[in-house]
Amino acid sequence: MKSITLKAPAKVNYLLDVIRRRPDGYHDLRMVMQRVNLCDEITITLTGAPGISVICGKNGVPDGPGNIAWKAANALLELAGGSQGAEISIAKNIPVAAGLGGGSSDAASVLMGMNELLQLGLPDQRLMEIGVKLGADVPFFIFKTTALAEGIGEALTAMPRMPAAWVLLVNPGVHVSTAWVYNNLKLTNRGELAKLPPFYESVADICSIFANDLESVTIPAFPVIAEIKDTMLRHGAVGAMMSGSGPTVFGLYQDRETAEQARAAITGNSDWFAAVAETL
């Protein structure tokens, strides 16, 4: 049986501008997206009989056709034709529904892994076209570099090189529905969007672009997000912000030691998810 194991990294949003609501119900966005090395591990094995199985065993992650990784495998098996199937095992390290893109990253890894196993030879651009039909963030993980994402997230432009940073991720475990956040977002008649700097020489330069329109909905409903941000800043973060629609908060740090000290101070005796990672 042919098999491949891939790491599927999480992402954070350095910037998330919601520009307008589209006629199709989606929103036009402007985001700066950054991968971090907190990763799920995906093992894909081709089988001799049709059918797809997904093994994860994590609450909130479906094992069948409701799983975005299942849909990714199905899309490429249909392209390949034949009678093969796939077994997909997902070791989940990225929290579920956390604003970190775990499901989208898993799907992107499955697309890339199945492309290799099935020897389809599809270029990344074609995989990205397939991926955006599964989820708006999927193309970013196939793009594999820090990106300005526009449209619904599928129009990607490589950002200038950014310095590496240590990232503290803290998820307080509250449930935030992405659909609820967007449905409650009050879009104002925006003026000109802030210009992005052409160069980034320090972690402070990265933090200078921090903005997330979705915080205006999520923080009033879940004040703990603001409390975590404030605590990160008091404990050495150069900048701190909610990622995506939340509830995960991330802080950028100059060194690992300061990030680890902040993690200990913030989580204390709580059962919150917290991890220190590096940017990719």
Second form
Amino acid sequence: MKSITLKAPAKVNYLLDVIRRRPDGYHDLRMVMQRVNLCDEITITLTGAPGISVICGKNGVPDGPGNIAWKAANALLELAGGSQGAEISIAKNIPVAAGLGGGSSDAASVLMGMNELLQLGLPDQRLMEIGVKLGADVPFFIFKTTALAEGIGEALTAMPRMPAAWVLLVNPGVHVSTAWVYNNLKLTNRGELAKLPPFYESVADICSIFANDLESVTIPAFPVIAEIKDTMLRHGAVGAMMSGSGPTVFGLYQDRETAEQARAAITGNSDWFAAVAETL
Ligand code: ATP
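Given the form predicted alone above, I would also like to look at the protein as it appears in the form predicted in complex with adenosine-5'-triphosphate (ATP).
To see the whole picture, the full complex is given below, headed by that same chain.
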């Protein structure tokens, strides 16, 4: 039986501007997105009979057709025709509903893996078109480059090369619903959007673009997010911010040791999720 194992990385947002609410209920955004090497591990095995099984075994993640990985596999099996099926197992290392894009990344990996296993030879552009129907962040994980993401997140442009950085991710485990965040966001008409620099030579250059409009909703409701940011900055982070709609906070560090020391200082007495990763 043909099988493949893939790593599905998490993402953080260096920038998240909400530009306008669209008539279809989505929002037009301007984001800068960066992959980090905190990864889910996905094994896909092609089977001779139709049907898809997804086993994840993580609280809050559906095991069957409700899993976005199931939908990704289904899309490519339908395209392939024939009578094959797939067994998918996901070792979930990325916190769920955390602003780290774990589900979207799983779906992107399944699209790329199934494309190979089924020998469909679809170009990335086509996989991205299929992916955006599953989730707005899916195309970014197929793009595989630090990106400016516009529209609902699907219009991708490669960002200028950015220096590598160490990333401390801390999730305090409070429940933040993405829908609740957008429903409570007051859109401010700020006029011109800040210009993005054309070159990034240091970690400080990256942090100079840090901004996340969604913090205006989450921080008043969950002050712990601001507390984690402050603690990261006091422990050597060059910049710190909430990722996506939260609640994960990330700090950028120039070296691993400082990031590890900050992790110990922040999570010493708590059961919060914390990981030190590298940018990809
Ligand atoms: P985003 O930043 O795109 O909002 P997120 O990181 O906040 O994403 P995810 O971890 O992708 O959120 O999960 C969002 C929801 O999707 C969860 O409530 C979960 O039940 C559902 N889900 C379906 N499939 C998966 C999957 N493979 N991994 C994680 N969540 C999944």
